[in-house]
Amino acid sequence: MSTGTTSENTLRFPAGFVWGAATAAHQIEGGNVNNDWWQWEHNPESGCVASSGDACDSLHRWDEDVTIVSDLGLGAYRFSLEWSRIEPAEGEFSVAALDHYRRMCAACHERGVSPVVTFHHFTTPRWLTDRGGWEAPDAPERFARYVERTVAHIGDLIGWACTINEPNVVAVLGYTVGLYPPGMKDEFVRHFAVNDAMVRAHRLAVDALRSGPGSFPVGITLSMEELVAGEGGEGTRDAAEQILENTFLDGTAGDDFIGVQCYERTVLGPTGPVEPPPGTRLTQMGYEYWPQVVEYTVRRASAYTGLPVVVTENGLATEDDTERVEFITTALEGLHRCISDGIDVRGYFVWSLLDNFEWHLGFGPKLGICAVDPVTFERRPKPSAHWLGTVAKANALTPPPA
């Protein structure tokens, strides 16, 4: 793989390079009411801000959504699939559902667009949640049996597959910390049974993946950072590492590929996280302004795993498009240290397509290099994505004036 530059401030990517953008169903397609986000956010002591809603009513406008993503010269739209309407009761199999996503699908074909599928961002059934959801012995098996059913209609047109986003982030937030579905905290014995059923739920969905229809590479997203050992936190650093990424990347081998999902970097002292001290750069999300997160996250991931990385989100949360542009173009500079390094680092995602409803933090944080107009739904391309659609034409990044 051979990169170089065409200019002394123009970074060129490999060719076949991937350029896209990324979503999610529940924070997207609006109405998901049959799934434990529904039910979450409607809990009010939840701590969740708002309703999900309409969304983006991406449900009815997803050929918007790909309509922009092919507009802008991204090669790739990776985009999830609502399982709760697929499999709406258990063994119930909706083919209506199946059909509007196989139309998704379609349409990125037909606007040279590849479709990078999402199987399992973060929404569970209420039918298997109601039974303990990841809890629930047969919970991988189940999984694995929404993947064969819906691999068998859409196969054929996916471009990439990814089996669970952020398994890592499903366990700890949902029976640590308390801030996702079901709210456990401090239950780390349960933790850790997550985690192990999630692990069992890739392989078997990547087994499910790969018996049906249509050839592609498949993998797992996970979401990592730049854990730092602050002053006696060399054992704390450790065990985050080992419970948060380590099971999961000890989970891939075999697959095709790494997902890696990056934004921020974390100091851990001996008890745990040290805050930021003040002054220090913040995002809307509440963390480290840290782009260089995608250098480190890729090298450790690459050489943890071995396997190919495509880097499947990152991005900023602000209000100002022009700080959004800085951070993706440090992000993109270390990629490409990366790459210039041999590392096979595949695409870059950037997340989001759109500004869309932040889980528990709601409509606040805006991520998307597209605004959405929260009556009309009007979609407008801020000028970072024009900015990244140039990039990715040009498969080159040439930094923007300072």
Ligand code: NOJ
Contents of the next structure:
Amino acid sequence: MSTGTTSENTLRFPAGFVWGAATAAHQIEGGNVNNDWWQWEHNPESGCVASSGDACDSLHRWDEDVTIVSDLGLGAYRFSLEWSRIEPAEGEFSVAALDHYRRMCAACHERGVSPVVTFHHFTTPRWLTDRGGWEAPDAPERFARYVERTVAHIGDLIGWACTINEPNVVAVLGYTVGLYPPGMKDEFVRHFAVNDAMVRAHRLAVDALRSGPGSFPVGITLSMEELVAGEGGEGTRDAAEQILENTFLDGTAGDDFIGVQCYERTVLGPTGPVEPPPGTRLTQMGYEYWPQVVEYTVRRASAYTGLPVVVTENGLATEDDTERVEFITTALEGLHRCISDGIDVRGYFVWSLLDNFEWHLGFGPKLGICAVDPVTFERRPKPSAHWLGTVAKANALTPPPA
Ligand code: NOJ
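What about the form predicted in complex with ligand NOJ, after the form predicted alone?
Starting with the chain above, the whole complex follows.
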């Protein structure tokens, strides 16, 4: 094992460990009017607090974004492709959109950054949601066709591929909780059907990715939590773990990695989540401050799947950037313990490169390592950005003395 401590408290990561920052098309591009989220944001009943609008205008400023990643010293940029731009109408593919994403991948390579490409990050084209979205019987095939067409165009430039981002969140928030489109509540049967459809879509997409040009690791990225049984909550906890996580982990056999995305721990009682007690340190999202979730979920994902793990998202919603460094430091200490114990962890991506559109919560929560001016779109790297770049360049973390 190539990890270890170089000086008393410096934690060295394995050679080739990937350090990166992540974004998603709808949260940063702006003007994504042709998908279900745009519709949802503009539905007064949805509870969304803002339109994604121009977001961070990354559709035009993507080159600046790639440059920031590179200048910071991070080795990878995880971004997503907007399906509704690539396939604006069923079966109609936009070469201009494909060329756009090809330029992004090429720019990453020119600057020594590996492009980590996600094919679905929450948004679905309206032509598909108009006929049922993930409930449409052919949705997995339609997704695989888009992936196949896209990889034919950009596959030679892909560094890593993520098929679907947090399908578990799409399904639970869309069909049981009602916060995400299509805004259904307690539609458990439909929720489970969408789980199954997304697992099938993932498997078809893996095949499509492997049949195209290029040679790159392929996986899915999953939202994982530390789910804890409170008083009498064992059954609820086990059920939640099964429905939210294991269903998808079971669908990863044969993949090259599992992407773990983790932010929180949740205590479950007999009927569902239990609010953290008063006085608990909370993040801007209302989650308990719990950086230990990285170690917990990485260990679990690895033990369950046997696959190499990439932390494809982790971070903190806070206005206090010092707190972000503190959070990521604790998270990385836990990750390093995993690696020291022999767990195959390949990388860590902070969410997010930019303060951006946090779905139904709008632009309130600040998860970025760079601030973005809402009027000029100027990007301003925060101290945490430079700090993470230093960690990446050293491939080592020196935590402050306790
Ligand atoms: C996971 C999602 O993939 C991302 O879109 C979101 O912004 C972060 N979690 C933070 O909530």
